[in-house]
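Read the single chain below, which is given as structure tokens and is the form predicted on its own.
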Amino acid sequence: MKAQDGEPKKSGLTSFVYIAVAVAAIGGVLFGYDTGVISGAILFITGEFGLSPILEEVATSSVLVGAILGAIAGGFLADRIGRRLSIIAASTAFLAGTGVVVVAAGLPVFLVGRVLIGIAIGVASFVVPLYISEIAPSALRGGMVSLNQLFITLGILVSYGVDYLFSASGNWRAMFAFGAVPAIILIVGMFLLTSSPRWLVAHQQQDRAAGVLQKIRGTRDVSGELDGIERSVKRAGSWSDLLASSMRMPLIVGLGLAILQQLTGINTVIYYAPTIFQFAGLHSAGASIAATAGVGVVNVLSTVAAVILVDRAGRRPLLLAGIGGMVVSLAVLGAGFAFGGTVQGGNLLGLITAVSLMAYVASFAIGLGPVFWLLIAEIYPLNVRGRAMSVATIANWAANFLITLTFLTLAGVLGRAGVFWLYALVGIVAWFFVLRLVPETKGLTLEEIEEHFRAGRHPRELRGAPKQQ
């Protein structure tokens, strides 16, 4: 039997689609590795380059300047040269940036390399889930796109392990150099894969698109799905199409989630986790990095749970549960810094910090982490999907830059407790935003989601399809 859109049921899938998704998701490893590696490396870079707290923030957040630029260019690239070639271009830029960082003799050259790496991350951060969403069947799309987030967490965890490995020697250059390995694997892998069938249809290559669909769906009859894709690309998209009334609510949902995902403080933990543990009394660089690795393990395990649950429980339940857990964890973490240090005997503050950060990261990993990237790959029409995801990604990286650049300053102004309570307050706003505006897309085809918004319906009126038996 076939689904309504002409896709075969799960049993009809070929191994090719799983291979394609797994290879593309290595882009998540690049994203995650360079997101996490700075957390340990900055402890040694600060000493070698003699950085002040402000310059430390600049060194840490410089990658985000590049990520914003990459997100701006990525929408054009994804729609013009395709998702596959965009991923290859991003991997190449990552290799170039890594080389510059490794040989940097001072902060200016280091910043140039970090910006190049950021450009690569900015492109890959949304083009990878976009590519996966366009080749995955609707019944499995949530889990397959969320696999990208799992690979991001694996990249972060590997970066923590590499940081710890070189922490005794303080060789931060080797920490960065290790990131070249997944970049090379991704370049080779993507050269062997095919373009997205939806991008092929959008560029009048229906015969190639049909061949790709047959290859990844495991059936020769893909006429239903191909017809649905062709209907969604009757006219070419442009930037002005983002201003259409039917795009208003999808843009609000995407931009809202993009900004709130970052303003709840997740990347203060990713970038500054060892620093936070040092705040809590773990003064050794090795000890603080080791504690951070424990947070990374929790991140991976929780993301595995999200991959399993997102096509069963749905997007909204995971978001609401995850954000709720983040709010509670941040409130407890703030209380730990406010009162934990006054308790005599043992390092209560260190324990509270470790447990709270693990609970916070676990909550993020089942909700805002994977579901944001999944939703922005689902809710936009095909003819402007690359551009719309680019806009949401720009907002995400801009908010990331703001949080990363201000964390140490806010901690000094509001106190360490105050800054985490501020993030918890933003989390409450995020919870109500999801409750009121975020749709449920579970089990629906991309074309069904597009038709819903083109009809001008409210996001909450979109109801996910029941899980196929």
Ligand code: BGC
Second form
Amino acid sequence: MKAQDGEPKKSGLTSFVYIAVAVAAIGGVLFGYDTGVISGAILFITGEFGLSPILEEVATSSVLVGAILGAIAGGFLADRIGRRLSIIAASTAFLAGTGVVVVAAGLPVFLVGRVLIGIAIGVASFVVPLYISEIAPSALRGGMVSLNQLFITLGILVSYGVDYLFSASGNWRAMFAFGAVPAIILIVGMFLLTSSPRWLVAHQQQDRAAGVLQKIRGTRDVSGELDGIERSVKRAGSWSDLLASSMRMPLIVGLGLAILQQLTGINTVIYYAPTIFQFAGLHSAGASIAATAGVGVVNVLSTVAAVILVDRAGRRPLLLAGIGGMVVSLAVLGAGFAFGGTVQGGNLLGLITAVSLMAYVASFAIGLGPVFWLLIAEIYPLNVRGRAMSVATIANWAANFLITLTFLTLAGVLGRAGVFWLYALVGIVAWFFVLRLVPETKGLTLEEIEEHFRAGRHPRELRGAPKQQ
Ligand code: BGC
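The form predicted on its own done, now the form predicted together with this ligand:
In what comes next, the whole complex appears, and the chain from above leads the way.
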């Protein structure tokens, strides 16, 4: 396989690409902020609306239901109106949802707003990595797409900070209102940006696509890349194409990673960190908040490492090392709970619990966190890319919903140690899944990856571009 098939050799370092990627990645902030903000806000909402524990769960998880709906709708939107307009539509829905939540006088209206926000997040969660993957040069694509995940983790961290800021006054409406800031930046920014050249070709706008490619590659010689894109566009796409035999392995890889990313338990930590720290004996609110902020910071810093490493080390080494770290830290975390994590006050096992939780988040952030979203933006053919990504994203949000709803019940049934050991077991399955089935896409153009799967070849035979390119 030729490296860099079609893509101009000296491509990719125009400031335009950096700006486009940075703006699009703000979509990650929406995702992170609105999944994180509820953890602090829910305490006050429960009080104001007088919610029972069940209604509290409904209020918390409504955003996930919306996200599943958004992931369904996003598949149509991204392939029909394009990646850029889909992101603009999602941010607008996000603003509208935020407005509804901020003025809600009771639970029903609040839920409408949260579902609307969820729909927006469901669309943005995969259309942003999709858009970035289609404008980034292949040698830098991994890091650029992973910026989306970095912005998700920043959004989560900022939401913890904003929650903290307004918790003294109990002003939960202000907590949500803050989310409007990235949404407005995203709408304005995306209006100024260009459509993805791949989507333009798919919609018979070759001249515009050529102009965009010249701009983002910083060279006039884009005919090779354009040819490659045109070749993959020639095959018309429809939902039934997802059932083609050449799609089977890419779908299994995407769906498997989507589900395993969630069933290894990351969001029990993101959504319930303070509760877990209380389980572990950190009873003061201050200690719990500090530890939760620690989780947020570790998540951001490890994602920075992933952004830097993913185009050098490759996708598979990060996944294998990251999942390995998750399994070990989950096993230790379970042991902490089994053998003394609940003993009060500064004990060694309490400390082990806190450290293993941080190690777990760091391991997720270096591997499964960013690399899942990256791979699903890389492994599907152009003509069904939006739809195929939407299927993987639906599975991801549905599995997220399942884990979020079952965590506290499972902790009751299996015990606190048992639930983390269960996630560790799923982690072992995930490790072998990656070992046997996940391709290495480092440095390859999207068209090269597409050709590989079109030829019906196994994902593991895809080994990334040779070093010298
Ligand atoms: C996951 C989210 C998770 C976040 C945490 C994302 O990759 O899809 O479910 O909350 O990472 O950083």
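Each form is matched to the other, and the largest set of C-alpha atoms that superpose within 1.5 Å is called the rigid core. Numbering follows the first chain given and starts at 1. It should be emphasised that the depicted structure is a prediction, and the values quoted were computed from it without experimental measurement.
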Margin query: Once you overlay the rigid core, does the Cα of F44 travel 2 Å or further between these two forms?
Written below: yes
Notebook entry, point to check: So with the core overlaid, does the Cα of L55 end up 2 Å or more away between these two forms?
Noted result: yes
